[in-house]
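Presented as structure tokens, the chain that follows is alone, the form predicted alone.
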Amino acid sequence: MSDPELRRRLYRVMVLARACDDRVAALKAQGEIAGSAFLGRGQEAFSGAAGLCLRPGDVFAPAIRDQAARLAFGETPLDVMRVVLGRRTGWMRGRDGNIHRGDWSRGILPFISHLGAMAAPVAGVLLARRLGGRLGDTVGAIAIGEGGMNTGALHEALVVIGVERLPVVLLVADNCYAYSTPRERSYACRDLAERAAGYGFAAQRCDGTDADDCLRACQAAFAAARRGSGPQMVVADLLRLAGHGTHDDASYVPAELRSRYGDCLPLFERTLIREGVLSAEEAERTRAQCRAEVEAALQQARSEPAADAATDEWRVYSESDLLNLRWRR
């Protein structure tokens, strides 16, 4: 069992991520967000546990449902709101929609696609650091879903990662559906952890609805990668509790399947209260504080200027920025 303080930190990250997602969903419904909005409801335990295992100097390629990991690794609700509202002050300066955000200075790679495209950039960063003698105990984390596990881009990158024995942790959220395609139509093996050996990865499995089990598996995988034991894979069994995006009502998910998976957030809260790690009053206070933090971030972002394509500098990063990345140290 992880230490109580770490469990409380994970709980707060999960609550804050849910509060962010709930507010983003409301903003999308009100017409304040352009494009689609993707929510991580039901995946906060796995995502947050992984984010808490990241350290300054690591490299992280999140997927579309990894708000919890982003927050654990240093993103703030204000960062979120600036980007989703297209503010000039945001990481992407009002471009690239509401999920293609990243901050090179913090080691969060700007998002290309959740369908396997981010594994190769992470491998490239780690190889560059190794060649430059700057790798140290850096870990590169890549988040993916079971659908993305079937893409050619991911396969090619995992081959390189395995051959080079790079310190990578592949975080696989097997959330039952790749958009509307059920997992039994996505892969024929018993579970995706069976693929690990073929790439030269070690594998961990966890119950994605159990935050403590997610912490256990992620801590073991990150520790192994840091000590030079080669690439690691962590596969979490869970169900996303929303559609693929806010445009999708997930009516294709049968009631029987929904009944088999719980919501990781209230499950963890009840466990912490039952074990005396958290009181009911502390839990309510945390929820209220997180909602207030997200609302304050929204109001701040609303007060800031929107992007102006006619006058703004379109480059998010200058050449000097790219040559002097703080996260490369």
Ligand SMILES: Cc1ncc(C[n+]2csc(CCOP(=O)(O)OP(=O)(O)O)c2C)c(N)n1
Contents of the next structure:
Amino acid sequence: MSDPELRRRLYRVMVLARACDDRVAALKAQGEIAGSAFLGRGQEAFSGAAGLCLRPGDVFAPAIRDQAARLAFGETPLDVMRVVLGRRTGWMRGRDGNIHRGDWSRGILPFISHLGAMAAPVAGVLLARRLGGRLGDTVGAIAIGEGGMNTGALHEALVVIGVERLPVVLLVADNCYAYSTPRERSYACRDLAERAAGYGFAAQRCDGTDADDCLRACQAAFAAARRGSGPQMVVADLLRLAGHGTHDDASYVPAELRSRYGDCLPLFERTLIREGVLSAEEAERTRAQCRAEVEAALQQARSEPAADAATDEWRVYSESDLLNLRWRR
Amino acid sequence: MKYLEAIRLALGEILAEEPRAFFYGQDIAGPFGGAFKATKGLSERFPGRVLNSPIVEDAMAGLAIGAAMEGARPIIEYQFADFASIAFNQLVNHAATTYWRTGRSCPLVIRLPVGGTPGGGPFHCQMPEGWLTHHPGLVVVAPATVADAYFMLKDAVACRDPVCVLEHKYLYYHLESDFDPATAEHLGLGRAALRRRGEDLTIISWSGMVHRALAAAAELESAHGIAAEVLDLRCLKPLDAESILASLAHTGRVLIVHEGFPYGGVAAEVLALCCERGFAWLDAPPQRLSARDTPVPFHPDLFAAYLPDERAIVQAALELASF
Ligand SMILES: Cc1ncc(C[n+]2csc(CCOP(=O)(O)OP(=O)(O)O)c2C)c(N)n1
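Rather than the form predicted alone that you just supplied, could I have the structure of the form predicted in complex with the named molecule?
Once more the chain from above appears, this time first in line as the rest of the complex follows.
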């Protein structure tokens, strides 16, 4: 069992992620957000556990439902609110929104929509570090769903990562559905960990509804990657506890399945309280603090300038004079 | 020096002078040295910096994006430009959008052997500039001379934006000139070059077709007394609009000659530019000569009939001149 301090930290990250997501969902319902809103409800344990294994200097390519890992790795609720509201002050300056956010300088790669496309860039970051002699014990983490596991982009990237033996942890959240497609229509193997050997990855499995099990598996995988044991895969079994996006009521998910998978957040809270790691009052206080933190971030973001068509630079090249550009040495 | 040798020379100098540079591509390392031998000898001279990739075109581009964002200067080689279609997504949706989305530049170079050779067929001869230039954010260049093969590759590495360098496969072995990097003219990456001066009409071309355009221009002069100007675009995105319009203003007549498919693409873009911004100078409707609107044929006879040849260019120019 992980140490109590780490479990409390994970609990807090999960609560904060849920609070962020809940607020984003409410903003969407209120009509304050353009486009879609995607929630990580039910995935906070796995995502948060992975995020807590990341260290400064690591690189992380989040998937759709990784609010918890993002927060654990240093994203703040203010970073979230600025992007979802399209603020000029945000990472994406209104040019991109929702989960398509990140900051290369912090090692949180700005997600492009195309599933699987962020894996090869993680390999590129690590390879560049290795070539530059500064890889050290840094690790790259790539999050993906069972749906995204089928993309050619991911397959190609895993081949490269395996061949180069890069310190990568592939985090597979198998949440039963890719949009409305049940997992039986996504893969024909017993579970996705079976694919690991084919790429030269070691594999761990965990129960994505059990935060302690997620911590155990993620800690083992990150430690192995960090000490040079080659690429690692962690496959979590869980259920997406929301629609694909807020527009989707997920009515295609049968009740039987819903009753089979619990909600990782209250489950973890009950365990921590039962084991005396957390008191009911502390839990209540954490929830209130997180809600307040998210609310403050929202108010701050709201007060900041929105993207502005008149003042945006509309520039796609960073070079200002391509006409006269020349190699000089 | 041959076109290919100029590329190899530039690649060696890039590794020697730019410590952040590395090469990644299929079969480029070791004594084999790449499908066209552009990197032959370089992995021995620069151990660890010329890396063989698996057959993963999409991941090659994705890996280069990550490496570029991490401060390296990746140069990837596609074995044939045709296979870069596998990397369509990483190129046009990722590399091309990164600076705009994130405010951080993405300096990577993509080397693409393009164009037709007899017997190459539908999947080893294509010109990719239509789709590469359509999406905002990529710089697309097409060196047509030995000097440009050398300079533009080095300029591409100096550029902080993603640059696609279209290297013509026929020119690799067939184009030769006495090129000396120390004395040759080094134009800016984005500039078009006037390869021949003339008064009567302008032939605009790029990549391998520049040489057919020049041959046709010589024929027009000697056999018909028509002085055709030949403008080599060099950089296909962004376009050197001023040079195009200046030549149009000078001659009043424009014929665009290229090797790619006729529908849309760079030729249509240049033609639109001439109409939109050069209308007042036009003495005749601007014309295009392209490949046929079919896949590239395999048999040498079909292939020869597929591309505009010197005679077709001369014929089109005569019609344009007499309009
Ligand atoms: C390459 C690609 N195809 C389709 C989509 C549209 N799309 C976005 S999310 C999604 C489902 C993803 O399922 P999964 O990878 O299992 O992740 P989950 O949403 O379950 O977290 C689809 C089809 C996409 N973004 N990228």
